[in-house]
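Coming up is one lone chain in structure tokens, specifically the form predicted on its own.
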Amino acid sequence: MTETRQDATARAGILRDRPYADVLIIGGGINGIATFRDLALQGVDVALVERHDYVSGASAASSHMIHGGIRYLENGEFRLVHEAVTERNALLKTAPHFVRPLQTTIPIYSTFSGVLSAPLRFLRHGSGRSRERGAALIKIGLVIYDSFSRGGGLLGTGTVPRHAFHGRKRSLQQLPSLNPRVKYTATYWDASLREPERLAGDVLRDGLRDGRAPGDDRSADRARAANYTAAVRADDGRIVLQDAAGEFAFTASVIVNASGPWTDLTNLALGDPTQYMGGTKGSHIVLDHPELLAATGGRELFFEHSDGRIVLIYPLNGRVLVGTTDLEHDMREPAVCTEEEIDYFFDLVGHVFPQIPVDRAQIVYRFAGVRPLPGHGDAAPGFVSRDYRIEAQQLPGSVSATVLSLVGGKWTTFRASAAHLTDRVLEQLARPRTRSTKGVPIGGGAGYPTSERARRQWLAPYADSIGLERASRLLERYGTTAASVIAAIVADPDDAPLRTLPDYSTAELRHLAATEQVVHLDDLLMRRTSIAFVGAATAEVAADVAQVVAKVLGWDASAIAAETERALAKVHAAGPRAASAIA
């Protein structure tokens, strides 16, 4: 059943209508949302709140990869790498609409560099300065990585291809624009994550569905979620929440702090200061650069820059994603992609493709976020552990409520970390686990056609109503939940291509606004679609989209203008140059 706009409006106040649950999750990033789904699947009465929009913090600033983390081997994090590879392989099957195999190539400029310093980094977890990794060290890492990856079925063959090493001649034949100084290339397989925000939305909607009460009484739902609702403090053993209507108290037996890099600030607000976190900032830029896109040969280039940072050049959605940095950051300050970081990105592109010029005019989007890493003392940012743990404490003012804080967590391992959190919650509630999330399809990944024959069979019923080409585009965009989008399009007599962006239609956008808890225009441009990511969120497009969804969201002319201005500010908020482009 598709949730209507009336349902979404009612859901916004549903926490007030019944201000208690067994579990309250604070934080609507991927880890909080995945824990929400897992608990809903167990039949637990669970509520989730997110201060801003879902997946608008650290989870929105990822490198769009689902990967095992080959470089974590150097830190000795074998458990994490094994778990991440296992989860990567599972996501290729449970979320094939958004998670796809990704051929990854490492350009290598030396043979033995880093071999002597690697054991020191292993023993001290990177407290010293990084050295460039040569072919011998990369070969060792890939052999170990292969041993973790076998049997994953990445390419539908039942096995994951082993890595391949090539010398300069073969490397330049395959990737002619590579720096001619390259000595070797190493190629292996990981996975891409095309639409992280949409995948997280699918996980959220699965949780809402699994916790839905029979009939139409939404107040009886076991799983409830509200965006733009903040946990502001604890008061006499209850959590005080704040939404657009003001403050209200909410009671829960277990509070899950899944606020990522803001975990310590959340605990401080609840009255129990902690020093668990030590997140580092990572920035990215997105380039509209056909020559660079072609030079990648459809592969991710994953390599070590001259300063020892691991960086990437990655073809995605017809654009090129370049990242990332790894810088210390104060969570009391906003994370923005700076001009210095852009200079750094241009330098690293020149390091790999020296004959391909890049400039700021080709940047169509930029974003930055803070990784939810544990505190790391004097360890170099690039060598901070990417593993996660769960910390427990008593809620101040309560004799029974427990706060469980997730420290760490990655996109790749979201299901596994959520399962660990859920098990701890169930232990606190003295309830057994009744179902596992292993192998459970996610959203539009359920029944997704993975062969050409299956794809043709799925599309065939829509040939007459909207045409095979459009149905195929929607299947690619939403997975099998495209069926509900198509139904909305067919039922809307006013459907038409968007005037300023005909790749989207008016009925499609109205459907998203009505069914996916959209509150602001930037929710739609940045997280329910990839309009902002590909650089299409111009002033004209933003105003056009606002006008199309205005009736659904109850916006008058003044609200349309305000939402357009807000959305453009959000889209371009990554740096001073981008901000000036609003005018």
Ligand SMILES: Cc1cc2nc3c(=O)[nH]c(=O)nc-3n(C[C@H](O)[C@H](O)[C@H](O)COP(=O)(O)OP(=O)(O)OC[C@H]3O[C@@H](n4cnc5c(N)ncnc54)[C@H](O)[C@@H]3O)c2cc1C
Given for the second form:
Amino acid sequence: MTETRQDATARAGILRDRPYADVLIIGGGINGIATFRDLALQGVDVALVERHDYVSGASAASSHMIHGGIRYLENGEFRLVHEAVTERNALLKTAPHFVRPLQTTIPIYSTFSGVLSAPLRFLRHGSGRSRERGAALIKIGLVIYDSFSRGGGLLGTGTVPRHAFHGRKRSLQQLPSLNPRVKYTATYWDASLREPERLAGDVLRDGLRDGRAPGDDRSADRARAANYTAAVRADDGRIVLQDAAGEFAFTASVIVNASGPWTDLTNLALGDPTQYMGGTKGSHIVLDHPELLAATGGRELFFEHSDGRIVLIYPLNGRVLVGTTDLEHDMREPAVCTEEEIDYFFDLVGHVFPQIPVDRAQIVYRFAGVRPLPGHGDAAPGFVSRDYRIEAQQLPGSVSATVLSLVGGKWTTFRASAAHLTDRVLEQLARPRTRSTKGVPIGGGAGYPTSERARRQWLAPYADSIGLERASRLLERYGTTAASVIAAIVADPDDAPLRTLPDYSTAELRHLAATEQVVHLDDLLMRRTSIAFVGAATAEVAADVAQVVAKVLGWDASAIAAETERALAKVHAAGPRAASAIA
Ligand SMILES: Cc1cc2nc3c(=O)[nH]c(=O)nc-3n(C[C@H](O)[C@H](O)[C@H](O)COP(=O)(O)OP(=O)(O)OC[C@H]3O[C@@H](n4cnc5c(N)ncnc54)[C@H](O)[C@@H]3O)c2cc1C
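The form predicted in complex with this ligand is what I want next, because the block you gave corresponds to the form predicted on its own; please supply it.
Next comes the full complex, this chain leading.
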């Protein structure tokens, strides 16, 4: 099912037209969206509001890893690691269009350091900064990790390849540009999340489909979602929502506060201040750097920098992602990637690949966000628990409405944390769970061809209409929902390659604008496509895309100019790109 433009117009009033539901979810990050899908699957009447665009908070700032979190073993978080590995293995099957196996290599410069402090951390007595992790400690961690991964079928073989340790000579044969001081490398498998924003969009659209009522009245749907709609306060047991048209009150029996790092601020706005959260900021840069890309050998390099922080160099979408930091942050301030953080990233690249120069001209995109971590007292940010929990309160001014706040929750574990939240909601509503989300394919992951033969079969019907090569590119970009993109392209007589970015076509962009709740140009450039991520959101491309989708979105000349200006400001909000990249 795809939404039409007519649906989108109708959607603008869907919450106002019926201002009540059993459940109101505040926050359209991956955790709110996944809870929305789970509740829709149970037939619960659910509404979701997101004050900006979907997946524009912490969920847009991740390191793009679907991982068990090997380093959380060091903090003694065995439950979380076990759950995360299980979810990772499941996502490889339910979302194979975006979640793929990722070979990960840890370069190691010492043999024993870190071992003595590790058992203390397992017992949760350690709170200080790490000492460099040596080979022995990493080996212990990987043996435990392998045991959690057993039977996961990471490479479709039914078994996860075990980790491998190599000495200096073999390591340098495999990765010749590595720092020659390296003593060992440890290599294991995790998974990459190529397009987090698109995967979350798929989860959202699955929820909308599952809650859809027959007929044309969208306000009758049992699953309704609105972006650019904020929960601003509670009033007499109702939640006051605000969208572009103004404020209105909404009633629900259960409110799910899934506002990620803003959870305390949302509870404060609702009139019941909490101090659950202690998020830390993390930034990333994206480099257009073919030499560095080649040096990674297609693997993620995951390692400990000199300050004990775990960092990564990661080939993604033809670029190199470098991250991340872990800094205290005040949620009332925007998260930006600072010049000091960039110096830190360059330093860490130099630590691993000392012969490969990097400079600011190669940065094509930067982004920063705040991890929704629980408050952590004086524990160092890198050692704060990554596990999640659910807290319940009464909605101020209401005798019966409950607020359930999610504290924490990673991308990797979104299905599991949503299942826990859904169970708590069902308990409040005294309703049974009717279906599990375990193993349920997500969006364009349904029927996704994973073998060469299946891929050829899937593409064959499109040979005459748009050609195999283009169909293959769209399958890669959208999973099996490429079928509806292709149908829209074929039906549009004005389709043409985008003048400034021929990799995209005009009918494709119009289709996304019409069917994926696009409100602003930056939604399209930053979250419905990876145009911004790969550094292609130049002023010319932004203006071109705005022209192409203007009719679908009802923009006149002044709206086109305003949207272009806004989008460029958003694309560069986490820090401007290097001057040469902008030009
Ligand atoms: C630097 C960094 C690296 C990370 N790397 C990884 C990784 O590699 N793998 C992994 O598994 N996880 C990773 N994570 C963690 C993961 O990204 C987050 O834990 C997860 O995305 C949180 O999702 P969420 O839905 O809870 O929060 P968010 O995505 O922040 O969503 C909350 C939403 O609530 C909205 N909101 C707030 N207040 C209101 C209101 N009053 N009304 C309406 N809406 C409101 C916000 O706009 C926001 O969109 C990383 C996080 C960061 C910051």
